[in-house]
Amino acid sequence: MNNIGINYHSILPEAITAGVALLIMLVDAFMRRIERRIAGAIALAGLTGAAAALYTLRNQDGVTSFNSMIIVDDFRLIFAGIFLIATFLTVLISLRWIEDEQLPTGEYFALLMFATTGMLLMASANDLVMIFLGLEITSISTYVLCGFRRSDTRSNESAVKYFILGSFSTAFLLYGIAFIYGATYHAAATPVATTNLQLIKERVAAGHLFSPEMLFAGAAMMLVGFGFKVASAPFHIWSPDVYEGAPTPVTAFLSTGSKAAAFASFARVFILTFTATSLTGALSDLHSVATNTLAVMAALTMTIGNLVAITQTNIKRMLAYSSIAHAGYVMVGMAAADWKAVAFYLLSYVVINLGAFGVIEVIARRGDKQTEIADYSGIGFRSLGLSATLSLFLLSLAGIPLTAGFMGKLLVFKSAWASGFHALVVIAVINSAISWYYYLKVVVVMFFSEPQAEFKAPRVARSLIAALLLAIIGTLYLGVLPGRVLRALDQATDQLKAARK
């Protein structure tokens, strides 16, 4: 591992997104008359620049900088790319929405870019402190975004609940970091205690710890913190209320980019660090305890998410429980430690779910007034384009063949079966079958229910059309022709597989 002191190239994507956020704030302050037309364009240009900067880091595997707090590896590049795609689609979905809602445009796009900066830092972090900093940058930005519609009591309630429960989970995460820092104390080591993930991995492998029990306690506390961020059971209670009350584009962002960022840190700590090498002595059971815990949480998360989603009458709340279920599917891949399947699943989910929320946003109209499933009665042939598009995304989430959702589930389930988690795969397949009920319910309501006389097909902005077309292409491409993406992920994950041996 190369330890380069200060290497600004290694944080260029994060610097671009943060710089663009500041630029948007300046535009908002000094060019208020035209900023609504250009703030979104600046954000899109910044995301494109960050993607280009990320591409320049592709041949620097294992290089660290800033006292080994930042790392450039394939893991980072994979997840950072997913984050940028999520934010890019969110900006496209939001361009017309933010103007129709007459909300502060500059502040909105600046917060999105700051949240993306935190997400990128979470993927690049090689230190527990850096993970915490990235997590808090993202969390604070999303707290504000949830309450961005300040005159809406539902939005205010969403922000308050998210802030209170988020602060509670952050406390667990910090206590866990403190315990792990204390557990890594070793008199012969330099430094004597550390939060650096590479050093923690080496000391865990060698058994050079002050207290294995303290390490277990710290890992358990961090599991609670990460479990909240990815909305896994039993730490999922915040997400339905927050997702329902937050503005629809913000809900889309929370359920995709923010969740993928939390999974990135979750995976780097629990899979690439704690269980990456052979263990001995008091730590010999750490690998089995960690993987079995993930498997139990995956089963619980899938089951609760799908069963409760069946009873929902609000489509945003239904998709909130659906998001919980999909977090369970991702954790199936984590338990099996197949990073190709996990990365592919998250990429597929980001594209599909953002597309679905894009349709929901335009049908909901200003103020999210039409988000009940009953509001979709009979709109299928009155707004055929939107209805067919939403049906495609819902069926993909259910796992219909020839779509990204099917291919993602197939890869995750296949990996878990090969790793010996047979019971978990059976539970996952049953849950996937259960999910067909509530996804198809929306399709049936749209095309086979009595139409609402007052419904009028909404006008769809060009930016939203572009977002939906990109989501449709991604959904079908990843489902029909996934070979090129899978080969790229195979090549990119070789280093991660080697790191676990």
Contents of the next structure:
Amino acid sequence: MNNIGINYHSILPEAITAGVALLIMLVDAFMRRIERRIAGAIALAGLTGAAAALYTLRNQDGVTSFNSMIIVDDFRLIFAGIFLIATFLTVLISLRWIEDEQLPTGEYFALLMFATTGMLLMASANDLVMIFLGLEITSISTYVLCGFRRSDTRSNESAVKYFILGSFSTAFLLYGIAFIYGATYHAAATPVATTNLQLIKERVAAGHLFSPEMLFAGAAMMLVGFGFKVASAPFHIWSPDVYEGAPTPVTAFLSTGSKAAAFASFARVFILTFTATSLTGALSDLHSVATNTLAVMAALTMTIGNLVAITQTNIKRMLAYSSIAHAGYVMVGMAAADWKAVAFYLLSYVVINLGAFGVIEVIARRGDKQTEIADYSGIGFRSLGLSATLSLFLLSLAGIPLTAGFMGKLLVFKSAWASGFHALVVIAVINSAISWYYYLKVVVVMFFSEPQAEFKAPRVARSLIAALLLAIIGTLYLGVLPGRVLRALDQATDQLKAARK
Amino acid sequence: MIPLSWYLGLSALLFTIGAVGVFIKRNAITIFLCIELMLNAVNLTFVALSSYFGDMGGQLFVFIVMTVAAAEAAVGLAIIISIFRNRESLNVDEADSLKL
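Please move on to the form predicted in complex with the partner chain, as the form predicted alone is already shown.
Every component of the complex follows; first up is the chain already shown.
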């Protein structure tokens, strides 16, 4: 191994976000109290720079570097783009909030950028080691972000629960990685055992395995680990508590950015590495067992998420269950092994959900006080802009045509139908119908109930208006004119599949 | 020489003890220690496989796991201290202000 393939260009986006995080910490240390505008501007500039760096990587399809730890392919570029959008919107919706709450600004934005670095690494990982590292960078930063409002017991509780269940699931994921490492042992190959995804795929395809049982056990353990991370049933119990207790912009980030990152690694391992064509003989069972398990998990996740969401009285908790339900729809795409539909769904979900949480954050006010659905009664005409915006996002989450939510669902269901998961698609459509009830309930409460006497329209900061406008434009653009994005996705290749041709 | 299956059996046992401990223990610190036990069971699996195969990759993975576990411990203990300050209790059953 004389060439370890150092190529700094291939990790430029990650390097920029990590550098920006360090810069924010430094500026924070040398100024007595960092001005939120400065920290926010540095973060936004860093995200834009990272996006530009990603753009310069677009012609390097299939280049691996750092001893095959990092890969550049369209899969990575598309998912990395989604994460950058998620963090960009999160920074915009937290700019005013962080000052109103009087929380330490520098640390908040630094942690957010570290979490983004981890997410980007999860998409660019070509090795189980990198997936683990990226996942942990993201997780550790978000554990802190959940408990960021230190004097609030709800925030403390959210952080403890997230920390315990997050590390618990990491242990499962790692045990799975250990089994897969063991399963890939082949005495005639170098290295004899591996955690590299491309090598795993080759050895599985060639049937050069130490023990197929270990591969199955490893895949099952990793499924449990990823299931926890994306909050899919039956591993979803942590997420409503964590989402309700965490500060609202952090909840927005958790339910969009870090969930999308978990799905990216999930898809990288389960769609691109364990593909049907790579498996021969007795091992072809692995693919069918994995997809059938995914299909069952998808059905459970959707149904539980939607049914429990109906009974919720707190809007953050309701959106937490709605987020579980949406993870279920994404898993329908995972079962169909169509990562492009998964990517489109996640992109639309990121845009819509961040918009919705932006409105919830400003209505909740300082200390997240007004988050009950009852607090929304009659605010419709007193604060028409905010209520109309929130209604648009909620209807889009329910899947009203001409918005992003509808296109995402259409794509995922279409590809699942084409792959023969007819029953699953029927369950998914029924679930979408159920979800209309609780999304519409909020709209009805806002516009058609008796107004509360004390409600005064909140002041909306310019940065939040910018975030909401971007989210509205994104929601409508992806719903009305998805052609450009869909074409880009259509032309995208993934290296593991391209190598097969 | 002790066969590989003994090592794998021991690590599976340790992992199970850790996982069961997470569910039945009520003290946040004890739960955290159970999770560390699970991580170290994974490390044992890696080391056993790695030495059996004569491949260094698994042992390197163990170093990465230990580093990450240390970072996680730092953050986790800080989180546990912050909840203790507000509640004066480490019993996870009492942390129930977010129940259904």
